[in-house]
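Form predicted alone, single chain, as structure tokens, below.
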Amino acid sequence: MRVSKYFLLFCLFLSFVTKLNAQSINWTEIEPGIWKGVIGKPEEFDLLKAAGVQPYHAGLQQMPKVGFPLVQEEITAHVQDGKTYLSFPLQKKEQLFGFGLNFQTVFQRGKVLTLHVDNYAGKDNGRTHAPTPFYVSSNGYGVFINSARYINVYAGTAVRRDSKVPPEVKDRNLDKTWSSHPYSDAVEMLVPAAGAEIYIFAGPTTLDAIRRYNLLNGGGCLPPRWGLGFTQRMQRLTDAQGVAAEAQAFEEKGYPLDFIGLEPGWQSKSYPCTFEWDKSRFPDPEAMVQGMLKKNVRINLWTNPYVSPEAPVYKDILPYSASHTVWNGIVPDISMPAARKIFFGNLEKGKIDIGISGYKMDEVDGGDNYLWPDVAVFPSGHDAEQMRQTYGLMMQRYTSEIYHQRNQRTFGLVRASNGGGSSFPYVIYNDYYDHRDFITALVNSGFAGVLWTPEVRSSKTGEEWLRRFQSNVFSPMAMINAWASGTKPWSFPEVAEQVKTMANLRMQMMPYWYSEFAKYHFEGIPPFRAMYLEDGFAGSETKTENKKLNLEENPYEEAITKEVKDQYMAGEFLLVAPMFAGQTSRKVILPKGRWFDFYTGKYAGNGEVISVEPGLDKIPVYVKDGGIIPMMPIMLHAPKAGQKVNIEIRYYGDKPGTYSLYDDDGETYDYEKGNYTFRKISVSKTNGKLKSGITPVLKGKPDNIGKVTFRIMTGQ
């Protein structure tokens, strides 16, 4: 009896301590459907401050009016020993998405992660190029933690003693439904700081929560038109003559080309970098750059930020650098204005000011064996962990600002990003090279507020080359990266014509891609996103992959939940289902509603699983009923500002359809001043006859659209 009494007193004491440690969170609605909560004393330097972006209020004001999407009292937090403990409620049938740019998994429930900027090393454990501390639920809400720290995440993995809905206790000896991962009703996070800002995003749909997140971060990026064309990155030691020859070969062979990327050899020395032109390979950089611009081909430069002792800026920036070096190059503390003035001023002088269109920012992500360690000291006082989490963000921010001040849009590549980076005109890439995982990353990019390119570098066969190229065309940046191999689009003669057809298709679809990126900016809708964000898509969440379990090797191994990670939505109307080397057929899961073949307009199915054999020449693509795809003629380069282009509007199915066709000058930031237009296209079909129209251009607004024609793709 005495033991029971003391045990009861002990439990009451623990309950009292838990409530004492828990701190109330005051929620403030800062934008429609977005609430901010503060716990403890958040650090001054965080992700949103590093990104320096402002919410796109106009877009947020257009979002549906909604209430707080969770029970506020069920979100708990407390600060203890300089760490912040967070807990968010989780219902039994919820699925979770996000937690950064993952490469192998879409479903994140049941994961233990450490969100840590790093180069991807083949496992979804939180260490990735964009470990965005943002997740969304299938119940239609999102959560973002604004902290520049390595955050530990337990996404429905740990069962609390005080759980409101605890899992059922089962006997492993006799109950075959026993699980080594019992149900948990909480998402818990540990932030190694004495406070944090928490943002909650309402829906009502999961896509709406993502839209609010992107709009809070300034809206998605709107690239220049030329950024959506085709890019070829050169072999690393190419020279000015090689650049001219490359552009000439593309033109003679009839392959489109909008910008050429120069790799490390443009600099006199790299690893560490001098940031100066190599005069033996590029004796007159300005003449080379301007000569290419006259041919409508832009130049993009590779760099990393690590400053060589032989760099002209070395002595000036040395006082503003970290305690440790990378490849014997100093690391500028670009969180400091003085360091930024020197470093980014050098990227502008003799580069941007002679016409360089953009940068590829390499090695700002990780590799613990070569990047600065967590014991490094930075003169700003920001510690190495904070700098690791934000360096890629800041590289994007401060190069973008140079172009913005010039009223000149850019589009580049970067190896790291994080929360707050949605609006930056950069696409993530890496050194990993798995085609299937590249597509999964493209699926997940829409959950992370980033863009991702499944770039093409090399292949063992012509079949693999074409398959990689096909999916690359249906991505944010169509690119061959030949820095090591020197490959060209025509490197595999047996598929050279098919590759050219796909490259031409990329150009033909530019009005569609450009309009979808405009929606990314103005409405926050990711242009490439998971099927789970599409209305009518059920997927196969309840099924599990057939897997033979070996409980001798791993007593806690369990079947893996089946995910749909090899098909995705591209813009408003297109479903893309890539093929991989060795495949002759594949299954495609169609959402509810009628879907049609993109190439022929033929009916494909309605809410069913279909098996397709597209042949080598095509990547399976489907258009939803009522879909409208604006196309332009094949061109070798993107249209220039003021250049009128004819548009063919392709209409699929029988359902009446509408589409918002975006137009601006394609090169400047004048759209921020209202100098743009969305023209509404409407199409319907009655008894096989087409009724169509497009709204006129308002006086004083951009008008780069020439003759408009309509084409019925279905039922001809």
Given for the second form:
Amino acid sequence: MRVSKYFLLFCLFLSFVTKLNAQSINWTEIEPGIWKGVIGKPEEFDLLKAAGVQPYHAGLQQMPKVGFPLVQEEITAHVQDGKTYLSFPLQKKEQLFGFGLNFQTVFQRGKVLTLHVDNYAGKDNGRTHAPTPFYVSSNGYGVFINSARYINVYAGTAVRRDSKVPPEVKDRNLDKTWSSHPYSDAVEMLVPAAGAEIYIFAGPTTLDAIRRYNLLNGGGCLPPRWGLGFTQRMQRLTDAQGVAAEAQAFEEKGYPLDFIGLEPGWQSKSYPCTFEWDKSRFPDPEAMVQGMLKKNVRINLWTNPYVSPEAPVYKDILPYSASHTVWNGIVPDISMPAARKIFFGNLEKGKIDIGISGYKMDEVDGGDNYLWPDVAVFPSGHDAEQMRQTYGLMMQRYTSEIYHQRNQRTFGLVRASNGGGSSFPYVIYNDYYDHRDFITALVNSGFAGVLWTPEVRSSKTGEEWLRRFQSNVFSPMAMINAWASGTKPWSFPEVAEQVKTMANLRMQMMPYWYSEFAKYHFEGIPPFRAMYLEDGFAGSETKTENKKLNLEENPYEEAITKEVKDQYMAGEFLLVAPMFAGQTSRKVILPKGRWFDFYTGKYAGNGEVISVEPGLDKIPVYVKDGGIIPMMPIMLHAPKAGQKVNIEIRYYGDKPGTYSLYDDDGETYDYEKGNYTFRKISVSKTNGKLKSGITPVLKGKPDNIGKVTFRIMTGQ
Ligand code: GAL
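Let's compare: the form predicted alone is above, so bring in the form predicted in complex with beta-D-galactopyranose.
What follows is the entire complex, opening with the chain shown before.
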């Protein structure tokens, strides 16, 4: 075929126009190891503005000094027809992680996604509760696009004509190595706006890039101590007596309980909501809340933001609401100060101001068939898409602000978040209920700057109940969500004791969890994260399974990349490998270095795949050599501010170990004014003899640590 000269001229013209449009990006180092580049004219409303958080400078200053992690000229961008085209380089062996809270996959290279806040519907296609436009690379850098738009991502799928390392052209007729996914050397994105801000995060490690991202967002959240205890969400139509009876049952049976969640029935009407107590079920909410507080049990309230025509605030908020309704409730435009004053003022009045400890903010994610559509109009002028991407962020921001003003920490639940949300004291949950996928989400949460709970609701068998409970205890929020079925920890009598042991373990580990969350806040290290972020983890090489190519049915099928998504790191030292119902044994990949059994201290392996048969009572957990786990006695409620608690330091393996044990009042924001301590623990063993120490409390600093004892776990 002869190519016409007009066509060639046209091509030349096109490439000229593209080059003309290609904008050189000026990179400014805004914090150590974080560069910002501006393309076109970024919109006035974006994720970071919606979240309104300030970088945690002190934490960022501690990070290693590094240079720009990519070749700047290889990042290209241009704006055309009101859209921003972005292209980032990608090396041959690079793996990508992130792009939000995914449930089924950890490796994101080769994915085509549309990042869109939504109720997860069983497919990792970008529609999820926190579609954070942030990815990190195994080569040790991160990229964040600060835009409140639905962003299309081609994560190493498309092949550019100007590629420096184009894939080899192959003949499908005879060449068995022909691939339907030729090698792509770029991550490309399309932002449907005439500009965007790009942030590049240096490593040197992948974890460092994540840390910089979290610190840019203000540092990870630091929950109150009680937030790390156990929480029970009650059946939706429970009443004040039911609440009292529940707390009493927990106490009598000896199950820990720090807060109770009330589901829709606390409101006089829900879906849409009145935000008013139902006086038949809760005649005196204040007395109920205060009575519970005296018993060290806090109350958390469910709500969605959709305002019923019968809500007392309806008339006031009507002028500040969207053109469309959700379940016949109006949608407050919470990006407007006037709407916020009414809406959040109402969440405070008669709720937070009578002692409510926090909220569960439901249905701020989707799905499409009940949420406001993209054609909805909001009075602020922010469009429906921007509101969809940021509503969960804003709900977190403005409720947190109320608590912050009261100098009282909160810890709640939310069903949508996004880039910028790391510092908000909220945990994501959903209605999906696949235990394995729940663990994959936990693995991915650390890449997305969010917290996720694999909540326990109901189960077909006692075995499933216990297995779900075990992994839930090793997660940011230990919780039963009994809103539908009214389950209790002891609902399956055959495993009630094992469930209690696990709940107690959660409490015993509180000093560890609390210190790990402090590292999330001050150092940006996600407390729950993927094995791929761990030094010496061999699974990082991409292994592929054989192609199941079938020319009739799936002629473009490619080899499946094996990923490790059923084990994760919990805090500095622990590797958790959940068991799923029906399993009696499983394989665990131990990174290089010696690892020890959490329960017995026995040696488990070193840089190898082990097969374990833990029995029903245990969830396999391993500790790194030199690992230090601070524990406290079993308590039914988290220690209160000022309450001294004895600490047992468990020490594993043979290597000398150190640990930073965090302490503050556990309830207020005084830590922001420097009212906290990290006490250094050090332990070593020579010829079986223990040498241990903990640095003293500095004068004027919080001191909630009582007697400290040491326990050698290995070789005793
Ligand atoms: C769902 C939520 C559940 C429960 C329920 C109450 O949307 O995910 O956890 O709160 O609403 O109606």
